[in-house]
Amino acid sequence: MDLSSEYLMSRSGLELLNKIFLSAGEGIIIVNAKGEIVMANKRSEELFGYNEAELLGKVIENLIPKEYHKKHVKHRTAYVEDPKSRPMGIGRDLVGLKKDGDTFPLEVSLSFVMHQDQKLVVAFITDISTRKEQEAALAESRNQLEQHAQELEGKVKERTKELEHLNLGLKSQIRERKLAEAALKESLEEVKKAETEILKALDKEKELNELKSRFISMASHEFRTPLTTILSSADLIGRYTDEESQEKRIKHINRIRNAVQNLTNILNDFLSLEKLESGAITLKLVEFSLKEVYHEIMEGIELTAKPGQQIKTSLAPDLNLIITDQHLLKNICLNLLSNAIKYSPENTTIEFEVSEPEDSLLQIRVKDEGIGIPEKEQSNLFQRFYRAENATNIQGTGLGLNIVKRYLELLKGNITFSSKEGSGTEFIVNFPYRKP
């Protein structure tokens, strides 16, 4: 018999649809836009333990545990606003609440109909307790298989050792060992990765221990010299009590001042290195007057110049207000100028130039007439604690240029140099900046 649309709309057709609804093997619940149950079939009553009269008029959230109510109301409201058919199999897994308080897992698929100007949501409900039990049993079986596989893997290892010890050389034993090796390959790869990480950590620790040893050795030497100078000069000042000894007193006071400055520089290098290692130094871009900072640098550096040393300075006239890290810029300049003064003899010239070779690119150039850097040692110049052979008698930590290079990495800049032993050195620094 052809169940045409006309038949379905007839009395007999409606009775047939009602029978199908009532006898369906899945629970069917129809709710209105407010979430109130307006129809429910027998299977729904069996699933939740209610009779039809008890279900009608209840809000659908009464059929799920209280902790899910708020979330379910949100999902239900969203679905009513934009309803779409959601077939079984891609429905949501939920928890149902029976009348007696028991809960059970269920799957819901949704559809919607318009009836008498009402938007009704039709929920098809399936009890998936059996499926969940099967899934749990499958997971348990899988765990047991994995455990059994691990036990077999252990036995394979033991057997492989026995075969190696006995050295029987049989093909079957070799094949078994290969199978064991294949089974263990993935585990070995993980072990290798772990070993690699451990080796990296050990190398890092070794490097830190070496740095610590070099630091202690260098610090004990570098601190001893200025402290000895301060002690001897302080002792001599105490002996010059008359007015005729004023010049000698001033001389030793200057020696003490220079020694204290050396100690301050050493400590600043150590603190800067520690902050860089710990990541405490980050880029802080601010707007400031380059001319003011330039003059501050020159005022501070001229006090440390040796007798007869001249510092020729040049600042591009168009450079004034810029945006970059003021602290890093100042420290880079002071570090390069301090080195130029330290490694140059008296009565020499030091050139200090700040320019803009390209738009928004700042260039700092420092050139001296000092001892220079031996060619064979130039490749190591930016290493921590490294000092060239011809500089071992001059105070220094060997950290300055390493710090400058790492500051420039933060500024996305670079540093180059040219040098010849006995003829001086020229450093050129470039890094981008922003204009206000």
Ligand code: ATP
Given for the second form:
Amino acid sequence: MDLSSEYLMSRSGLELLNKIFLSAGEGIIIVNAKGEIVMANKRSEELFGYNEAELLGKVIENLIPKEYHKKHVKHRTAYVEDPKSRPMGIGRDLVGLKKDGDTFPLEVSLSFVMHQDQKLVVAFITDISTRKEQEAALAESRNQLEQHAQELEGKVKERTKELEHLNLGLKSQIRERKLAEAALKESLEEVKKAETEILKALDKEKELNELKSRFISMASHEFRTPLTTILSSADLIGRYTDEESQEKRIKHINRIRNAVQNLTNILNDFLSLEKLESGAITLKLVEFSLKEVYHEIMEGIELTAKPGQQIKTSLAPDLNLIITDQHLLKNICLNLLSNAIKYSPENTTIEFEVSEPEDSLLQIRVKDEGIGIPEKEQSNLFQRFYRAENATNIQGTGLGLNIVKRYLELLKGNITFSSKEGSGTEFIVNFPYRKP
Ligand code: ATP
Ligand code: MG
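Form predicted alone done, so how does the form predicted together with the named molecule look?
Everything in the complex follows now, all chains and molecules, and the chain you saw is the first one.
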């Protein structure tokens, strides 16, 4: 079908246009220059609730709420003066008034037609209630969404705060735990320290016990000779009843005295060693006359010398009042001298010299012409219970030199020796002393 504009001017074309006009989905209302409705289609009847007859001739303002009338008349007049196709109500919502007084939102677009010298205005009217409702619903849900988002945001903030709080708590917990760990470590270390100390003490105790049992086995052997001597001499003394035997009696009494001295020495050695081991020996620094002590030592030692043994003594004349441990000094001298006597034959010379080679340094020198010490054994000499091979026939416990060495450690001194097997030995001791 040809629907050209020419056809539309034909009768059937006009009919078609009329049908379109009448059935259009939008309301179409045509008003004249005075604003009176001259035409209205079906949809506009439905929109406003009037029938055609009621609409025709009505001034258009009847379809608008009263409050807009004045303005509408002004706009309408202006539009007829200067008509241009345009939508109405730009920037504001338009409202339609129904016959029953209801209102509804609408959109209008206008066009202008000249017909048989009459100015006609065509208004295309769309009911936008549904759209408005949808818009409102949309706005509402947007609002709700926004509210929801805000709520969520609030919750997130709250949660964050809680987490921060938790984090802080955790941090302080971690700090506390670290402190506790450090304390634990410290006490563990203390426990360990105590443990090592206890172990050390136990070791010491064990060593001491070993020393004691070793001493007992040694003493039971070493005691036998002097005890036998004492027994036999006492026995013999009992048999010498006559006057002439006095000399023999004295000989045996001296033997007994020597044997007892021997036993006393062994016991003293052991006691010294035990004291040293248990740490009971500490320095007792006192002021005393070296000359007097020197003579005391000589008095004791000369009695034990073998027949023909000569002790050459020498004490530096300047040395008299000194401050040191008198007991240790005496013991060192006695030990070295008794060895010199013990390990030298009769008719030999022993040198005993005390001097001051340096200021505040005391030197003790003991030299003999005895059996000497085999070279291969010299390095073991200061070990506890150590005895050289060439000395096994001579009484001794092997404790004396060990004790001397340890006394010298206490005195911060030292001991050296030189020896040749078969020709003699020289011991030299040095330690610092204080002057009064
Ligand atoms: P004691 O405990 O009665 O002194 P001891 O004399 O055997 O016994 P130490 O004085 O420690 O023990 O001497 C250890 C060893 O060193 C001796 O057994 C001996 O072999 C050797 N010795 C020490 N002094 C001399 C010396 N002047 N001449 C030769 N040997 C020596
Ligand atoms: Mg000795």
